[in-house]
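As structure tokens, one chain now follows by itself in the form predicted on its own.
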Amino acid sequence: MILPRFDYKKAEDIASAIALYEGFKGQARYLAGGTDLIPLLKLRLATPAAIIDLKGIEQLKTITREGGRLIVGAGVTLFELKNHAVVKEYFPALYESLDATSCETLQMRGTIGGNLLQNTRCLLYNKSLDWRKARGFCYKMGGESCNVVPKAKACFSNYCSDNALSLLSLSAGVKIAGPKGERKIKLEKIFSGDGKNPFTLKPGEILTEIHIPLKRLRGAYEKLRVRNSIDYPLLGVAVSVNNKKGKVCVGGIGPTPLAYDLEDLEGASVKELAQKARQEAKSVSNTTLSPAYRKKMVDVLTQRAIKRALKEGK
């Protein structure tokens, strides 16, 4: 498909990127790796007046250890982060989620910041403009109701980042820069819970850093998909365990990740948590697998990920 017309601007630093955004009066999009944005442009799901390229900003490409944290620039590629020694040694859930993200070719292009801020997906949304016009615009596209759930004035599209789940299980935080300055928040605070507008970032803001507490953990990531090489998760479960406690995150099923604290690692508690996650997962007919099967697999993959995490390091 052919890209729409837009102005292309390359930012030299974060401040100039924000200034460029303001110069286009909000009618611009930031470009990181482009693995999410470029397909949206081709489908006319995004039609900005300008694209502001962040790839030349060196500040976004660093990985450092500081104050008991690993600080990862949002422009670091998934491949580079996957092969970083600290990630392999300290964060097995993150390593596995990075390794499970698409293929290595796209890992070398996609960035961790872009992966976290990817748009939600739905079989009836991620289509060509002609297809969507023929079918009728859904709620996410400005229509009156959801095309998957009749008459529903809500969006049930799926947030499909593999790596957000593992980072949430690691209690990561993020640093954001925008027209009104910088702020630091917990990673979970970037999610709105609304599939139509899935993030809480304000216009012009850029995710600049991910902060991960530097603790050596046990962990695992489980992913449900049809094609192992390139598919987005139809369900993902990340688990990180420290001593006798853990954190479990479920995603790829609904517009926002679900996070749970695992206070007891005994078998009964694990089963109870898995059943709770299954009950709270909102699955509808907007993927290639049935809602009932995906919901059932929440229970299966949650227990599997926890059991794998507990076996590591013994």
Contents of the next structure:
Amino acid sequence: MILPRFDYKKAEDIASAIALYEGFKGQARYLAGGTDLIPLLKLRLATPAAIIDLKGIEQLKTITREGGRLIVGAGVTLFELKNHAVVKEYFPALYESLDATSCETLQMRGTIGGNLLQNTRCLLYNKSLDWRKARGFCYKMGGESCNVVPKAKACFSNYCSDNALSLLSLSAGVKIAGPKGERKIKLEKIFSGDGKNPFTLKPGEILTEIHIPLKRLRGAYEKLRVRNSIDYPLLGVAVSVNNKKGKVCVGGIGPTPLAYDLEDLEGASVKELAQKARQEAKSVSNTTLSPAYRKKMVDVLTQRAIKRALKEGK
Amino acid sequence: MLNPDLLEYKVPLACDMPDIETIIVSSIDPEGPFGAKEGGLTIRMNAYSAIACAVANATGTVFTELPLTPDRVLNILERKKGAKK
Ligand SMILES: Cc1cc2nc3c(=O)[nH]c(=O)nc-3n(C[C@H](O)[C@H](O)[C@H](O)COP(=O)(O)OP(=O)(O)OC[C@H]3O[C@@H](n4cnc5c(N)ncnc54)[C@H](O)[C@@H]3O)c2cc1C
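With the form predicted on its own done, generate the form predicted together with the partner chain in the same format.
Entire complex below, previous chain first.
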């Protein structure tokens, strides 16, 4: 498929990227690895007047330890992060989710910032313009209602970042820079809950850093997919635990990941949490495998991930 | 068509392939040029039939839909469990 026309600008630092954005009056998109954005352009799901490339900003490419946190630049590639000594040693859930993200070729190109901000997906959304025109536009494309759930004035598209789940289980925060200055928020605050517009970032804002508390935790990531590589998660469960309690995060179903606190590590609490997660998962037939199966697997994978997290590193 | 691309049309990848053991069966196909036998469709057709038969054998249930995705297999197993009760 051929790309549409757009202006291309490469920014040297964050301030100039924001200035460029403002110059295009909101008609611009930021580009990192492009593995999510370029396909969206080809499908005409995004038609910006300009693309502002963030790849030249050195500040976004560093990983540092500071104030009891690991500070990861949004432009760090998934591959580099996966192979960072601290990640392997301190955050097993993150290591596993990075390793399960698509394939290594993509990990070398895709960045962690782009991974967190990837658009939500649906079998009836990620399609060519001709295909979508023939079918009629869905709610997320600006149509009347959803094409998967007839008449629904809502979007059930799936947020498919593997790494958001593990980062949430690690209580990560993010730093955002924008036309109105900088702000720091918890990672869960970037999600709007709305599949049509999944993020709370304001126009022109750049995700600059991801902050992960430097605590050595046990953890695991379980991913449901039909092939062992390349596939997006049909469901993902990340778990990070210390000696007393933990955090579980379920995603790949619906536009926002769901996080749960595991109050103690007893079998009964684990089962109860897994059942609750299953009940709250709203799967619809907008991807591979039946919605009923994906919902059922929430319970199974949650228990499996917790069990594995508790067993490993004991 | 719901699957106009290779991301959602789930062709197995190299890492999904089972180990393959090759057994050479020497024979002469009178229909083939110089006695050669075709090696494409027969194998594909028989491989999935054989696997479906093996799963049917293992579970005691007959499948009516291919491919045998995890959700279909689980569905049939559960239906069988329900039928027993
Ligand atoms: C075949 C295929 C399979 C995939 N499989 C998986 C998978 O299994 N798991 C998974 O999690 N993901 C998967 N992805 C999704 C995703 O493309 C990658 O995970 C990748 O990390 C995205 O990063 P990127 O740098 O390429 O993002 P880009 O495409 O450059 O950007 C993505 C979005 O984020 C915005 N953005 C990027 N950086 C910033 C920033 N610093 N500040 C503000 N906005 C920003 C862009 O404007 C764009 O909207 C897959 C993609 C493909 C093509």
